[in-house]
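Shown next as structure tokens: one chain only, the form predicted alone.
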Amino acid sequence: MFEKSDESIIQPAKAATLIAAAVIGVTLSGCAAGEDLNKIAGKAGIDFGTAVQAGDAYDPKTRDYIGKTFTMLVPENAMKWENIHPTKAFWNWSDMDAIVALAEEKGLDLRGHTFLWHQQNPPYVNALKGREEAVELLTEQINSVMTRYKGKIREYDVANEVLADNGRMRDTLWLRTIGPDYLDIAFRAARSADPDALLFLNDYSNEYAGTAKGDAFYRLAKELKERGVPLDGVGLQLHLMAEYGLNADALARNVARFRELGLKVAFTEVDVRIKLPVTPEKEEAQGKIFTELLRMAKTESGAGTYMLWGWRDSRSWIPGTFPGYGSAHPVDAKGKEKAFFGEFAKILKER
């Protein structure tokens, strides 16, 4: 999840197609002629996921549709620093535990999220001040998650946000007690912890090239690969508003760059945001943002992962941290997915 910034709101505009504003069931089995979603999506070789809550795993008709329709998970908070390791002597293994045995009871890839973050750290990690304990702390942190899930979870954003909107590296308290070799630390102790894990940079607002937080995400990059970091992919987050559409072709060229690098791209906390009221006219343009991007992940070489941020408007993070924005995700607030929803299968089937 990113912060809110000015950045993120001025995105250059494209016209949008008209999508009929019908709602579909909360099964799939109307739209891909009872087909599975995550099926449709497994014969096209795309990761097709979302971001799951602790809850989200105890929920019978949940469990269920996330099963039917998802081949990939992400938590949204529950391996977070503050959620999974509260304090020195306690680690919360049991909302993540959860969602790992959700995964593997559903057939699922799974991607970790975060150990680097200038938000949801809890006390005694807002409280670090020399270089030795941060360090001894971040490979710890590191080493304990990635050693417990060894096997179950296929890929990490290792590091979460770490440029500020200007495209400078961020004043974090990681950056402040460790140095700028930081990031070095953390991929390789990730490495270490677990060899077969891919190793993602994430952001926001990184997802075009010619821009200056776009172009500064691919310079950081392009050093760590550099370096001999063992950087595996990055992944551009894709907080997208309605009202300014989608630069498909600065997006296309970011990927293409970052191919380059050989690095593996993934689009990794989609939403497309609506300023309030909802009317038809937005719905239209939220809609052909969803699909499009969701062609560009089946298309773009070096691309193939297309996560959602949350899969539902009853559990949004959007209306308590944009006010008057709200709508943001395929599913609305009573369990209906929206008319733009039946056109993810016939993207997944096109050849």
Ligand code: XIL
Contents of the next structure:
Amino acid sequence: MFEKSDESIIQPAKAATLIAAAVIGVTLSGCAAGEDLNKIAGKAGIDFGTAVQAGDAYDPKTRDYIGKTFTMLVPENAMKWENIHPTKAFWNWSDMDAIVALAEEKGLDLRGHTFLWHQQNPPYVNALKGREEAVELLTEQINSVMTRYKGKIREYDVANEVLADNGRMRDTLWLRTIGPDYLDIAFRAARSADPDALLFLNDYSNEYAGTAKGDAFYRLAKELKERGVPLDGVGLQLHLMAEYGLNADALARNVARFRELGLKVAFTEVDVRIKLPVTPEKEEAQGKIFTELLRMAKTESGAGTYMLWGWRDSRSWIPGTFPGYGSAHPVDAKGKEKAFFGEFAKILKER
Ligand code: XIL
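Same protein, different form: I have the form predicted alone, so give me the form predicted together with this ligand.
Time for the whole complex; same chain goes first.
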């Protein structure tokens, strides 16, 4: 309680400081009830995770935060071809090894991301021309990584973003060099490299049933399954925009139809970008999407895996990729959890 005093002019500032301190107190506890969020997620039986950057694995404070908050990690860039195998003769294992060691120390699960993609490939991959050479290199990449991390990485996005926005197969170096069976080749190579790892096909704008890309993605997954390609699950990236809200019904229908095919579904790269400037209304709309997605991941018929594509605005890929947008993550640029963050624990505890 604040007593009236002669300091009435500085009173509001004092009050603000006290309120801020109280808020930070809650923030640092990780969740309202004082129990770590990763424990709560574990009890709820859901993977609650985040993408991490290589530097995170070397920073003690960040390691600590990650260990208390999440149950699963995915490397944001460290496993991408240009990083882990930048020249034909050189494997740069150090960053991925550090992330794997972090996960082991904290008892977290891991997703691998990604082998077959049209971006972040080194020059010698982009220069590929012939089918035989491309198959050999792709197979070697998959084999080497999955053999090294056998038993340590639970699941992989074997292929990423293979569909164009109109739902046709994307025109990539893999389609051009290998041909339409490149997915079969990649998934088979992955299955034989580590038979226990779960193999995913991952994409964006594939979250809703009844859209051109969403339906094309479903058809592709179904075809792969039907022709015996070892596909275990699909990843819905879910890079969303606060201004559009969430079509929960179309998402639920989509999740349901994949599960009917016997596939797992993972929300793999959740972020919700805001058209700047940020206002409380926009942040509220953003919070609704983040929390509704977690609710949907948690139900028995839901995805079961909810991965943030980074948890903090201070290290976000969004401003560089979507000019005019930002503030896409649950922790703000000053390191403070946004208002809706507290909802995560509540949702995970709901029955
Ligand atoms: C992004 C990373 O976040 C950036 O740091 C990098 O510069 C480019 O890639 N879909 C994906 C991710 O599957 O791998 C992308 O990650 C974001 C979109």
